[in-house]
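Just one chain follows, in the form predicted on its own, and it is written as structure tokens.
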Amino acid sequence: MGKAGGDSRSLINEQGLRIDGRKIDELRPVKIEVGILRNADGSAYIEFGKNKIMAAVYGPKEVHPKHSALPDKALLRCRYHMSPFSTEERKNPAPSRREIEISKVMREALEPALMLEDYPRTAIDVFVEVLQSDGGSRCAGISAASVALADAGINMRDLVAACAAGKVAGQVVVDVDDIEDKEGQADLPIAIMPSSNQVTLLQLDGQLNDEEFNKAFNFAVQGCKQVYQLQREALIGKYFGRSEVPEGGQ
């Protein structure tokens, strides 16, 4: 579905500043909180700007039914799921399309980063909550999932680190937050994994030439960096008890 692209000339201002604030490659405030949740196996807590996120995992188990168990590897489930009360309205309660569909992409997301191989017929399950929705909530929440599953033990080849760029009063920006989403005229949604470069999504919703493209992706990739070492200084507060990233370590 194309983007509407309606007035959206004060979005951003002469001094090239953001409605928020931001400048177009700033990140919005982003916070991560680890093992959050005693009942769960791995969790994590992402507020990324307005978004309140909160993710849990469960697994590797027995996979029921038995007859959907995978012979040579782990089965993933995602589940991504907005709370009825995450935005202004009241949202239904029942899986939207758009939900269905974010699940899809969050499975599709992490399933590279993850040595599924090591845990023949069992299945992780991954719960995504959006508590409070802003823009930008689907890469908020594999960057969420991602920190809960390396909290479960689950063995990884990498974390995986979200964020998106866009269009926006006809300049590329970085993040965009929910009034730049429903007025801009591009969102562009990538996840990486960083120490090998590799990207496990890339999404777009609306139009950009060649060079927009490029100068979105490279904005996207370097948010995605950032947040990545949110991740680690996180997983590595709650394990180290310290937030600090060693020189040179992975």
Given for the second form:
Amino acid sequence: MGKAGGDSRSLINEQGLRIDGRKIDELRPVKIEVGILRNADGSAYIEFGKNKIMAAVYGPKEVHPKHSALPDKALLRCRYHMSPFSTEERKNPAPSRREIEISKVMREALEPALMLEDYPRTAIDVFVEVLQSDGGSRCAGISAASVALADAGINMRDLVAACAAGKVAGQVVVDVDDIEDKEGQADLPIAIMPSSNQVTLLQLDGQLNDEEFNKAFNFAVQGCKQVYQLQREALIGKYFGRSEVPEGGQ
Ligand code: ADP
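Next up, can you give the form predicted together with ligand ADP of this protein, since the form predicted on its own came first?
Entire complex below, previous chain first.
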């Protein structure tokens, strides 16, 4: 989305609160559920504010066409798609340039966390279906996909947690929603592998000076860490039947 960069002062009020009442360093409410699709090998559902997104994983499985198989590792394929009813105006269901780009960056964001070398000559397919979008859908989709991959039992080095920060009404804020994305001045989505502190996605739409970039990056990392806790709680809740996360445990 292009950044208007216009007068967006009303996006933050005199008390420093945003249009939906959040503080500048506050995430939207996040809910993650694991293993909700019977016919996928792994699945997850995420609500990130008003975003509602399903992620489904198939594999490791036989590769078609066969010549695209890799001799030393699994082929990871990702498809990010927005349903026609996910946006205010009906969205054409055909893949747009934006969806093709997001599918690519999503694959690149997830791949470092996966031990693809354990599954040579196979394919792992990740489908991310946006049922309702409200800004930040690529981050929410990556976070859900990583949980779905864990649910599928794929060997992983780490989860991948994603969150954006941005600049709205001249201020750096975490977790930019749709209206803030459209009327704000910058959007910085990032994904990290929280255990090893590695960045696997970093994009920037709009402009930030050095100081703003550092602040936004730190806000986004803090957001990712909160998402990571919720990812772990969702997985532990599914597999161990409890919601609390053991101190320092996996
Ligand atoms: P992200 O969802 O990762 O923030 P963008 O910054 O490209 O990705 O998009 C921001 C938001 O703009 C989306 O979450 C969605 O709500 C809206 N949007 C994107 N594409 C369309 C579209 N084709 N029609 C209507 N709204 C869209």
